[in-house]
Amino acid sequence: MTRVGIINVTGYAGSELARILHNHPDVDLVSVTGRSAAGKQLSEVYPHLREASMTITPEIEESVDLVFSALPHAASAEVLKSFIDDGVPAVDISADFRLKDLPTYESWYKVDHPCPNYIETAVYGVPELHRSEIKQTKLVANPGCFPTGTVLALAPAVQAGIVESHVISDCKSGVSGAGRSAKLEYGFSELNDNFSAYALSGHRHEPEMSQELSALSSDGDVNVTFVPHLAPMTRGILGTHYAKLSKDVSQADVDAIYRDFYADEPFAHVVPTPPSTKQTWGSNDCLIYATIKEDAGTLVAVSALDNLGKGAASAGVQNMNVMLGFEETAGLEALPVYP
C-alpha cells in the first residue's frame, strides 16, 4: 500500500481528501497535519470522517510515499518544498506551481514565491491536457476550480480553430469555494435567496485559464474574461461560457470536434443536454454541453462539476492515481449524490 499524508485536512479540500483516500484501494493514509486542530481527532472536527479518525498533528510525522498539500497559496509552496527537495510526490491543491510565469504568479497573489526553482518542474494538472507529462513528475498543481471548467469547455474549439482568441467565461460556484473562513457574506442570511458576481476587476483563476487555453491555440494568446458568481448553494460550480465562432461549423461538426476530444476520458463528459450542478455531487465528473448559435456566429459551452471534487480534492487524486500509476479511476468510482 502507498503511504500518503495530508497537509491542512481541515479545510474542505483537505476533508474531501481524507474521505475519498479512505476507501482508495491502493493507497494507507498515514498522517493528516492541521494548524490549529493539533492533537485532536479529524472525527472531532469532521464528524462524518469518524471510520477515517486519526490524529491531527501540527506536520507530517509518518514516512510517506505522496503528499498532498491542501494550504492556502505561498504557505503552501514552503512547506512542500522539504518533501520536494527529497524527491518525494507531492500534489499541491493551492494555486503555487500551476503559472509557469513568475511574475504573473506574484502580481496576481501578491506575494514572493517561496519556491520558485520549482515551477517549471511542476506539471498542470489536467490529465484531459497533460496525462503524459503527469506521469512523468513528482509535483503536479492542482487546478483551480474555475479553470478546470473552463479549459475543459473551450479546450476542444480551441484546439480545432473553430473560435476566435477572446473568449468569456461566466461561472456561478457555491460557497464552499471560499472555504470555512467566518465572513458576514458568507452566512446564511447573506446568502440564502441571494445571487451575486464579485471581482469583476480581474480574478486570479483568469491566467490559468489564459494560459492552458494559449497552449493549446495555433492562432496566438487566448484573452478570458472572467466573472465569478456566488450562488445559495454549497457545492458546485456551472459554467456558460462563450466565443465567436471562426469559421463556418455546423452543429454536428462542434458535437464530432467534443465527442472526439473526451472520447477515452473516464471523467470529462460530452452530454445531450444542458447540465446541471446536482449531477455531479460527489463526484469527478465534469460535464460538458456544447451548441452553437447560429443568429449570432457564437459557440456556447456550458460546464458543471463539484468545486470540491473534480475542481479540488477528487482532481487530486486523479492525478496521483495517474503519477504513480494506479488505475486513473480507483477510489473514483462512487456515483454522484442526488437530490
Second form
There are 4 protein chains.
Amino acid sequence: MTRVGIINVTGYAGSELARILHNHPDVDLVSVTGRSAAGKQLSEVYPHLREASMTITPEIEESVDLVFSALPHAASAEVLKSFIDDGVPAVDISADFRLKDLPTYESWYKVDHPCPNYIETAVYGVPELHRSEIKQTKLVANPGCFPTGTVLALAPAVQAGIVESHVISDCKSGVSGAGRSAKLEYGFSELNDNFSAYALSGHRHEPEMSQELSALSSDGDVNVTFVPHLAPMTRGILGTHYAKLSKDVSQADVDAIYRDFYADEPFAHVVPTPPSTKQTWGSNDCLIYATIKEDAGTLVAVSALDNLGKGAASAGVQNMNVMLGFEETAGLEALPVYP
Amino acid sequence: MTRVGIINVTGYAGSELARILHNHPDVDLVSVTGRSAAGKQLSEVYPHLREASMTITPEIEESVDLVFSALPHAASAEVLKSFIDDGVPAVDISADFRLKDLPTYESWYKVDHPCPNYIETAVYGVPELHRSEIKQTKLVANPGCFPTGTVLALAPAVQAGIVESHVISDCKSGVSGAGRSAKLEYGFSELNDNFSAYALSGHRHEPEMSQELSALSSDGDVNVTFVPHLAPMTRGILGTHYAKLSKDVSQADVDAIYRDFYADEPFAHVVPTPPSTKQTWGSNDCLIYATIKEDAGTLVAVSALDNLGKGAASAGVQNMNVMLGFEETAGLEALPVYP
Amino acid sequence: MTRVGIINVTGYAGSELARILHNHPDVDLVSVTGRSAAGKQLSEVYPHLREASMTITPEIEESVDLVFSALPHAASAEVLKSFIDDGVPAVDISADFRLKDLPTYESWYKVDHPCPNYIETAVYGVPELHRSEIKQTKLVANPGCFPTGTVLALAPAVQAGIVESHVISDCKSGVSGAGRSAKLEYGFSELNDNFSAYALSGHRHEPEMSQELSALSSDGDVNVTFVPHLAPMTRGILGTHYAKLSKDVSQADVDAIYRDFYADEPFAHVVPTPPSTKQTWGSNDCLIYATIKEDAGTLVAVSALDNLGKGAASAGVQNMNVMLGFEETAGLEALPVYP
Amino acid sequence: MTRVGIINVTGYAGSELARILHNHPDVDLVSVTGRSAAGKQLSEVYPHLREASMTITPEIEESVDLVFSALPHAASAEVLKSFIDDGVPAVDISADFRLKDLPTYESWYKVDHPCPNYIETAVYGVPELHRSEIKQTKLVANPGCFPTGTVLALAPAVQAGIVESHVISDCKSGVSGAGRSAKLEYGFSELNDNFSAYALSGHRHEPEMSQELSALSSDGDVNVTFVPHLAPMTRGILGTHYAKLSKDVSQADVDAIYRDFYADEPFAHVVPTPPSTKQTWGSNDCLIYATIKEDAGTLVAVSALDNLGKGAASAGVQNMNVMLGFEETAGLEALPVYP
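Coords for the form predicted together with another copy of the chain, given the form predicted alone:
Up next: the whole complex, starting with the chain shown before.
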C-alpha cells in the first residue's frame, strides 16, 4: 500500500480527501496535519470521519510516498518545498503551481512565490487535457474549482476552433467553495434563500481559465470574462459559458466535437440533457452539455460538478491515480448521492 | 376607496397581490376568484392571509373599479376581454398583452390570441420606461419576471448607445417563479441544494426582452441570448447581463448613465455594491449594478429583484397606482424582510 | 410623533426593529447605535434598509421618548440604566430584566446584574399575560424567543389546571436566533441540510418558561424540560409541547380553553390546523394548535412564530404600543410574507 | 456473485438501493422494475445512476437470489408473495410485514393484508435487536425510517428498565421521507425555510415503535407518543426522545448502559456530543446520545440517521448482508458525505 499524507486536513478539501482516501484500495492514509486542531482526533473536528479517525499533527509525521497539500496559497508552496526537494510526489490543491507565468501569479495573489523554480515542472492537473504529462511529473497543481468546469466546458470548442477568442464564464457555486471559515458573510442567515454575484472586478481563477484555453487555441489567446456567483447550496458549481461561433457549425457538428473529445474519459461526460449540480454530489463527475443558439450565432456550454469533488479533492485523487499508475478510477467508484 | 378584484388569487402572484392590497390605503379588495378553490376561504388556501380572508368565488362577484388577472396566458385574455370591453381598467399579470407582434406571441405561446384587437392598446408595464403611457391606458401588460430585471439592467446602456446589439442575459430564479404547482420537478427533494440551467432551446421571456430593448435602441434590434437557471431558493431573480461595448466609455461614464436614467425612480435603484436577491425580499425594489470589464471591452450589468414582487405582484400594484393616479408608492412602503 | 431610539441596531433584532419602526404611524426613529459600525450608514450594514438609512452612532444622540435596547445581556442593563434613571421608557430585548429572581439570573447568565434594583419594576413583555402591567410600567423585559412560543402554547392549559406540573418543550429554531455572528458553527455549509439538538445540559430560556408558567399555575411550580434544536432555515420557531393531562378533559374542552384564552388577542391565534413557521414570516403572529393524545393522556400543544418577529423585534413594538397607549397593532399590520 | 433485483427502483428508496448495490462486492444487480418508467433506462430517471444504468422493466425479468421491494404497502406484499412462495429471500422496504398483529396492521393501513400467513415468519429488520433471527429468515421487514431512530435511541433504556412505560418521540425528518411524489405540499416553495408538525392525530410508525420497545420491556407495553415534523432539508431524521426515569440512575449509569448495548455494533454508535443529521448523510450510521435531566428525572435520548440510509435503503442492504452471510458492512463502507 502506498503511504499518503494530507497537509491541512481541517478544511473542506482536506476532509474530503480523507473521506475518499479512507476507502482507496491502493493507499493508506498515514498522517494528517492541521494547525489549530493539532492534537485533536480527526473525528473531533469532523464527526463523519469517525471510521477514518487519527490524530491530527502539526507536521506530516510519517514518511509518505505522496503528499496532498490543502493549505492556502503561498503557505502551500512553502510547506511543499521540502517534499518536492526530497522527490516525494505531491498534489497541491492550492493555487501555487497552477499559473505558468510568475508575474501573473504574483500580481493576482499579491505574494512572492515561495519556490518559483518548481512552477515549470508542475503540471496543471486536468487529466482530460494533460494526462500524459501528469504521468511523468512529481508535482501536480490541482486546478481551481471554477476553472475545472469552465475549461472542460469550452475545451472541445476552443480546440476545434469554432469559437471566437472572447468567452464568458458565468459560474454559480455552492458555499463550501468559500472554505471552512468563520466569516459573517458566509453565515447561514446571510446566504440562505439569497443569491449574488461577486468578484466583479476580477477573480483569481480567471488567469487559469485563460492559460488553459489559450493553450488549446490555434488562434491566439483566449480572453475570459468570468463572473462567479454564490448560490444558496452547500456543494456544486454550475457554469454557463457563452462564446460567439467563428464558424458555421451545426448542432450535430458540436455534438460530435464534444462527444469525440470526451469519448474515453471516465469522469467527464457529455450528457443528453442539461445537467444539474446535484447529479454530481460527492463524486468526481463533470457533466457537460453544449448547444447552439442559432439566431445569435452563439455557443452555450454548461458544465456541472461538485466543487469539493472534481473541483478539488476527488480531482486530486484522480491526479494521484494517474501519477502513481493506479487505476484512474480507484477510490472514486462511489456514485453521486442523490437526492 | 377603489374597489379591486383579483382573478385567480390562488397562485403565488395572486396571493401576493392579496397580501399587498390588504394594506393599500386607497383600495378595497372586494372579490377574489379561483377555480378549484372556489367556495373556500382564502385563509384555507393561504393561512398567512388570515387577516385578509374572504370567500373565493368562481367569478368576480362584485362590481370592481380595476381588476388584476393572475391567470395563465390565453385563459387570462379570455376572461379579461369582458372587463376591457366594459371599460374596467385591468392589469394582466399573464403574458397575453406583452408582445406587440401577434405572430411572435402565437409562435412562442402556441395558442391563438383570444382578443388580438386589444394588443395595441395594452401598455407594457414597466413604469420606468412607459410611465406616461400607463397613465393613459386601461390595460397594462405586467411584464415577465425575467424581462423586468433584464430590461432594467440594460436599458440605460442600450438607450445611451454604448453597447452592441447582441446581449446575454444569464438569469437565476427562485423556485416560486415556477408557480404553485404539484410537479415532481419542483419538489423540495429534487431542487434543494441543486442548481441547473433550463429552457436552453429558448424561453418565452426572450421576445419580451428583445422588444423592449430594441425599442430603446437607435441602432436596430437587440438580440438577446437568454438562459434562465433554477436556484435553490424560494424568491428572487439575479440577472447577470453581458454586452460588448460599442464605444470607448469609462466606468465613470457608465455610472453617470445609470444614475441619471434612474435618478427619480422610487423602486429602481442603482446601488454601490453588487446586490443580492434577499435585499429585495417581499418588496418592489429592483437593484442595479453596472461595471465594465476593460480588458474584454464588456459591460456587466447585474440586477436583483423579488420575482413575486417587482417581478409580478408588487409591479402590478405599482402599475395600478400609476394608472389610477395614486401615489406611485402607495401600498408598497414596507421594507424588504431580511434576513 | 414619538421619538424613538434603538441601541445596537446592527444585530438581527435591532435591524428588524428599524425595519418595522420605519413605517410605524406614531413614531420617528431618530437615533440608532452600534459599536463596530459607528459612523457608517445603516444602509451600508443592511442594504435592505436603504429607505430607512441614517448614521449609526456610538451612543443615542437625540433625546428620545422611548428606547429599545438590542444589546447582549449585562451590556444592555448597563446602558439602559441611565435611561431608566431619567424616566425614559425602555423596552429591553435582552434577558436582563426577564427573571424576577436575581440568583437565578446570576447563576444562568454568570454575571453580576448591573442594576438589580430595576428588576422588580420591569414587566415581562408578553401582553397576552401582562397587558395591564405593561401599560403602567416604564421598563418592559421583552421575552426570549423560545419562551414566547412555549408560554403561549401552554398558558391556557396551565391556567386551566388541566396538566401536570412537568412539561416538555421541544423547540426548533431558525438560525437567525443565533444572532448576526461570525462563527463557524453558524456557517451555511455547516448548517444547510442539517439538523441538531443543542444545549442539552440546559438553556437560559428554561427559567423564563418556568417563571411564567408557574405564575399561571395554582398547583405549584411548573418544571420545564426544554430542548432547543437548530433547523436549516433562517427564521421561525416551532415549539412542540407535551404535558400529561391531570384531568379528564375532551378535545372539545381543550378547544374551548384555548379559544377563550386568546379570544380577543390581535396576534396570538388558535388555528384549526397544525401551523407552520412560514405562515408567520416577518409578522408578529403566534399560531397555536393544541390536541389531546387520548391513549397517552397527553396534551400536545404546538406554537409557531417568527423568532425575529413575535420572538423579538415586533413583540418589542407591540410592547411599546401597549406602554405608550398606541393602537396595539400599529406598525404591525403587514401580513406575513409567503412563500 | 449473488443476483439481486429491486422492485420499484424509481422511488427514492429504490434508487438509493441501486446506488449502494452497484458497488457491493458480493452482488450483481440484475433486474430493476418500475411501472410508469418501464422501458426507460435507469439513468433517464436518475442521471446520477449513469454508471449503474440498466433497462427498467415492469416485472423482475431475471432469476434472482434475493429481491428487494420498495413498493408501497399492500402492493409490496402482493408482489412479494410469489417470491416468498418460491423461497427467494426478500427484504421488504414497505410496512407490510413489520407489525406482528394483523388487526393493528389493518386498522392503521386500512387495507386487507395480501398474505397474512407470512407475517409470522417475517423478522423486523433491526439487526441491532434481531440479528440472529435475521440470519435464519427468508423475509425481512425493513423498519420504518422513524421507528429505526426511535427504537435505537430508547432500546437500551427500556431493556435496562430505567424508564417508565410512556415515552415521547419527537422526530424531525427531511423531505425525502415523503417519497418522490408530485404533490404541492412537498413543493420547494412550500417547504423551504418552513417547519411544521404533522400527523398529530397519529402516524403509522407509532405501532412499530410500541411493538419493538414493548418487546424489550419487562414492565409491560410501552406507549409511544410520536409526533413527526417536516424539516426543510432533503435527508435526515433527528429524533428527540423523552422518558421519565423509573429508577435512580446517574449519567454514568446511562452512559454505561448505552455503551454496552451498542458495544459491537458496526453502525449504531453512541457518540460523545449531540449528533447532527448531516454526520450520517448517505451512510448507514445511526448516532445516539443519551443524557439525564436531573431536575426533571427525565431521560433525553437523541438519535440521528439518514432516512434513506439507515432509515431505508442501506438498512435493507445491511439486512441482506446478515441474511446471506456476507460481511455485515459489505457495500456500506463509504463514509458519510459532509458538508
